[in-house]
Structures are given as C-alpha cells and as structure tokens.
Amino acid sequence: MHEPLYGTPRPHGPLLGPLSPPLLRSTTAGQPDAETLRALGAGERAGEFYQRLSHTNGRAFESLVAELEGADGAVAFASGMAAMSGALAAHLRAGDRVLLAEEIYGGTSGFALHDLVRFGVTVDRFSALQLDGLRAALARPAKLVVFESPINPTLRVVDVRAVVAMARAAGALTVFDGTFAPPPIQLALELGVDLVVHSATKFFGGHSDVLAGVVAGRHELLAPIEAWRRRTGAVLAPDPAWLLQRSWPTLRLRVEAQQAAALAIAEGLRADVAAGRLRAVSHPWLPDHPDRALARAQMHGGGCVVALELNGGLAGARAVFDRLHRIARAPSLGGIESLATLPAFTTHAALSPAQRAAAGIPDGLLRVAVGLEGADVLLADLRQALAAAT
C-alpha cells in the first residue's frame, strides 16, 4: 500500500516551537524534480502538492481524529453529509444491497433513497431497535449495514455490538454515524463497527463556525474513501481544518460539561413531568429510559442532548419553542451555545406525521442540544417557556 494521503495517529513529543498550528492556504506547491511530481500526482506519497488531494491542516486534523478513535487513520470531508455519502459510495456499486436503519439522520436516508438507488444499489430498511428484523434482512446478501446510536431525535440507544455481530456473520460491513455521541462519550470502533462517520460540524468544531465531516477506520476501508474524495473534490479546506485543530484541546472539557448539564436538566424536568407541565423527558442516563442499561454498557455518559415531549402536540411544542430566551432556536448541536429545534420542521420534516409517529417521533417533540451556559440557566429558561405557553 502507498503512503496514506490522509492523517494517521502521530507519536507525541515535547512541545517545541509555536504552540498554535500554522494555517497554510496555498492551493499548490512547487516540487524539486519530475520524480517527486510523479509520485505526488500518482498518490504514492503524501505531501504538499495540490490542495484537492491533501494538505497539511487536513492531515493534522485527521491525525487527531484517528488517535481519538483508535483508528488506522481518518479521512476528512467538507461536511458531515459529504463524509457519509463518500463512505457509502466508495464501498457500493450497481447490484449491491445496503441495509439502512429506519432510525437514522434524514440526510443519510435522502442520499440512499434518492441517489444510491439511481446508480443501481438496492436500499432496504430495518429497525435498529428490533434486531430480529435485521437478522431476517441479512438472510439475503448485503454489502453494508448503516445505523446510528443514540438515535436522533428520540435518544433511543441501539445495541451496537449485536448489530456488528449480525452483520459480520453475514459478511456485511458496518457504517456507523457517531455524531450524537463522539469520543470520549462513545468509542464506536472499540464496539466493533468497521467505519465511524462524524459530522465534525458538531462537537469536534464545537463553536458553530465550522462545516466538516470525517470518517475513521482501517486502512483497507479508508483507501477507497480517500480515492472517492480525491475524484469528487469533497476535501475539507485548510481554514475549517485549522479551526478544528483550534477546538481540539477543549473537546473533552466541553463534552464533560455539556453532558453534566444535560443530565441535570433532564433530572430537573422530571418534576415538571410529574406536575403535568410536560408530557415526557428523555435522556439515556435517566432511570426510566428504556435503554438505560444498554447505554451504560456502551457509553461513557448519556450524551449532551435532551428530548422533551410537550403537551398539545406540535402546537404545544411551537408555543414553548417560541418563548425560549436563552436557548437559541436553531438546528445542529455540539456547540458551546444551547440550541432547540423541532424535528417535525427540521431533521424529519420530509416525513409525514404518520411516518414520524411510526419512527417514535411525536410531533410535540422538542430537541435541546445543551451548551455551556449552565444547567440552572437553561432549566430556568425551559421552565419559563413552559409557564408562558400554558
């Protein structure tokens, strides 16, 4: 195998020289001779050559992800969907069959159902919460099994090891969306998945100023993904790669604080459920969560998102949503700002109310991605919104 054109884990040494990484924006680089030009152009070695192939800031970010995930390497893309679509397209061809969880991000479903099928790939669905269906689906050959956990936006937790074992026994690779619970919350590769995909826009960026995606795994699975990225031009640019390097040292601190606040908010809102001001609150670490034992077996914390089901369905959710003061009304998650969104209007807007209900997503669901404002501040904002809406 040629030298990877993506980042791999790097040995640590003493901190010498400038401690803030440099930003290199040059799209091209001069070479010393024809042989160097040939080797770089053929993808036989990494180095500064032409930015679409690879560049210093991108490889540095990829190396950080590879080390964090315990992976051979990582391949960074211009967005989370570029990373997921690249991971799927690079490992599928006409005539292949992919098993796609019903409970997965809407953008992934859209790519599979609108684009993969156009190129002759068969896409079949299964419920990641009912594994007998997956077992039956794997009775026919499948190339990939694609799923996520925790599930957006319901926060149900999938038995990752069980899905991996079934897929592996049937000769299928697993592609896992780890965006909702990145390391240090969950180490997907340790749980056995073959490829883990992240929207680096979320926790890895952490400041709502980066659009990026990344795939991590084994070299033999990453090589075709890097080649796909090179051909399609979906490489992550140096500026966002540099911002991701900037955010990296605070990742663990941010996630630990956000997790603690999310759990405190979820626990506090149980009193509002008991008082009838709220229909339900969900967080994987709550004692009444249906998957609590499973979450504790495969996660290091319950994550940084809280799901609320409001009284009055969609109208009730809209009323509370519109009265929030400190929590921003916006899509996305993982940043230092707390964000609230209505899945019926955002992540699952393409589904009908009946389809959302079948997926366990009531129209009265409000998803809160917890930032760093403090649990007391956020809980007070949610309670004033609940009171104002009644």
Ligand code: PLP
Second form
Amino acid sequence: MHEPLYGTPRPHGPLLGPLSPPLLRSTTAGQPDAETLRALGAGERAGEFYQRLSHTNGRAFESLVAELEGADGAVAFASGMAAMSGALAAHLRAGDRVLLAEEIYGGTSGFALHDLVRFGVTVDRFSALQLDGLRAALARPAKLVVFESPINPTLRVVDVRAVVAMARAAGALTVFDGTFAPPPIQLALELGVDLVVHSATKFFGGHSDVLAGVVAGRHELLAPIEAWRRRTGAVLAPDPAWLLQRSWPTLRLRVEAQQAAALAIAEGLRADVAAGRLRAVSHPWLPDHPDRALARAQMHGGGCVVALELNGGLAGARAVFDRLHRIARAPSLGGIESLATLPAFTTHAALSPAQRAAAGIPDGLLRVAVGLEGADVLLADLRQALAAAT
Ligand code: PLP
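In place of the form predicted alone, output the structure of the form predicted together with this ligand.
What follows is the whole complex; the chain from before opens it.
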C-alpha cells in the first residue's frame, strides 16, 4: 500500500525546536526532480505538494485524532457535514440501501434524503431506541447503518454494541456520529463501530472559532474517503488544522471540566424540579435517566449537555431563554462558552409539535451545552432566568 495521504498515529518523541508547530499556508511546493513530482502526484507518498491532496498541518491533526480514537488513521474535512457526507458517499453506489436512524443530526438526514436518493441510493429509517425495527430492516441487504449517541436533544443513549452486532451479522458497515460525546467520554471504535465521524467544530476545536470535520477508522475504509476528499476538494485548510492542533492538548481538560459542570448543574436543578420551578432535567448520569445503566456501560461520563424542560411549553422555554445573562443564546456545543438553544426553533423546527412530542422533544425543551464558566455561575444564571420568567 502507498503511504496514505491522511494522518496515522505517530510515536511521541522529545519536543525539539519550536514548540508551536509551523503553519504552512503555501498551496504548492517546489520539488527537487521529476521522480519526486511523479511519486507525489501519483499519491505514492505524502508531502508538501499541492494542498488539496494533503498537507502537513492537516496530517498532523489527523494523526492526533487517529491516536485518540485508536484508529489506523483519520481523514479531515472542511466541516463536520463534509466529513459525514464524504464518509457516506465514498462507500455507496446506486442501488445500495442505507439504514439511517430517525434520531440523527438534521444535516445528516438532509444529505441522505435530498442527495443520496438522487444518486439511486435507498434510504430507510429506523429508531435507534427500538432495535427490533433495525433487526427487521436488516433482513433485507443494507450497506450502511448510520446512527449517533447520545441523541440530540433528548440525551437518550443508544446501545452502540447492539447496533454494531446486528449490522455486522447482516454484513452492513456502521457509521457513527461521535460529535456529542468525543473521547475521552466515548470511544466509538472500541465499541465496535466501523467509522466514527466528528464535527471537529465542536469539542475538538473547542473555542467556537474553527469549522472542521474528521472521520476515523480502518485503512481499507479510509482510502475511498480520502480519494473522495481529493476529488471533491472538501479538504480541511491549513489554518483551521493549525487551530485544531493548538486546541488539542487541552481537549481532555476541557471535556472533563465541562462534563463535571454539566453533571453538577443537572444535579443542582433536581431541587428546582422538586420545587416545581422546572418540569424536568435530563443528563445521562442522573439516577432517573432512562438509559443510565447503558450510559455507564459504554461512556466515561454523561457528556457536557443538559436538557431542561420548562413549565409552560414553548412560551415558558422562550421566557427563560430570553432572560439568560451568562449562557449565550446560540446553536452549537463543545466550546468553552456555554450555549443555549430551543430545539423547537432550531434543529427540530421542521417537525410539528405533535411530531416533536412523538420524538420525545417537548416544545418546552431548552438545551444547554456547558462551557467552562463554572457550574455555580451557570446554575445561578439558569435560576435567575427561571425566577425572572415566572
Ligand atoms: N453532527 C452533529 C451531531 C452536529 O451537532 C453537527 C453540527 O451541529 C454536525 C454533525 C455537523 O457539523 P458541522 O457544523 O461542523 O458541519
């Protein structure tokens, strides 16, 4: 096999020379001779050549992801959606069938239902929370099973090992969106999925200033994804790759602190539920979470997101949302700033209230992605907003 044009795990050596890696912006690089040009052009070796094919900062970021995920390698893209669409498209052809979880990021279902179907791929849905349906769907041939866990915004947890076992027995590959719970919270490849995709815009970037995506897995599955990236030009640029390198050493610290704060806030808000100031609070590590045991069997913590159900439905949620001071009213997650969103107005706006209710998403739901301000500060902000709204 040729040297891959994507990053692979690298042994750590002593830090010599500049401690901050150089940022190489040049889109092309002069080569010493025809043979070098031929080998680089044929993709037989990776080097500074033409940046759409591969570049040093991108490969360095990919190496870090590959090592963290325990993967053969990783392929980085310009966004999470470029990574997910690339992972799917590279492994599908006309006539193939995909099983897509109902409970999946809207961008992923949008790509599957608008674009994959135009190219002759059949997309069938299943509920990742009722796996009998998946078992039945797998009675007919399927190429890919696509799912995520925990689910946005309900924070229900899917039995990843069970989905993998069913798919594998039926000869289907699993593609898993790990964005909501990156390592060290959840190691999806260890749980058996074939490909894990991340919106690196979220925790990997961590500072709300990078748009990026990445796919990790085995070489034989990554090679067609890298070829797709080269042909479509969806590669991650050097500047965001450098920022991702810069964010990397603090990933574990950030995630662990955000996760601890999320749990402290969820635990704290239980008193407000008991006092009737709030209808419900959900976090996978709470004792009354419906998937608590499953979460503990496959995650190393309940993640960094808390879901609140406010009194008074959508009007009640709007009132609290509008009165937040410290928590920003903004979509996204995984950054150092805490963010709040109303799923009824954002991710699930296309559904009717009845459809949202059927999916377990009450209109009074407020999602809080916890940052690094500290649990006390955030709890105080939520409580003042609750008090001001009533
Ligand atoms: N997957 C999940 C779970 C997401 O939340 C998002 C973005 O919100 C994406 C994928 C898409 O990532 P990006 O916005 O980087 O394209």
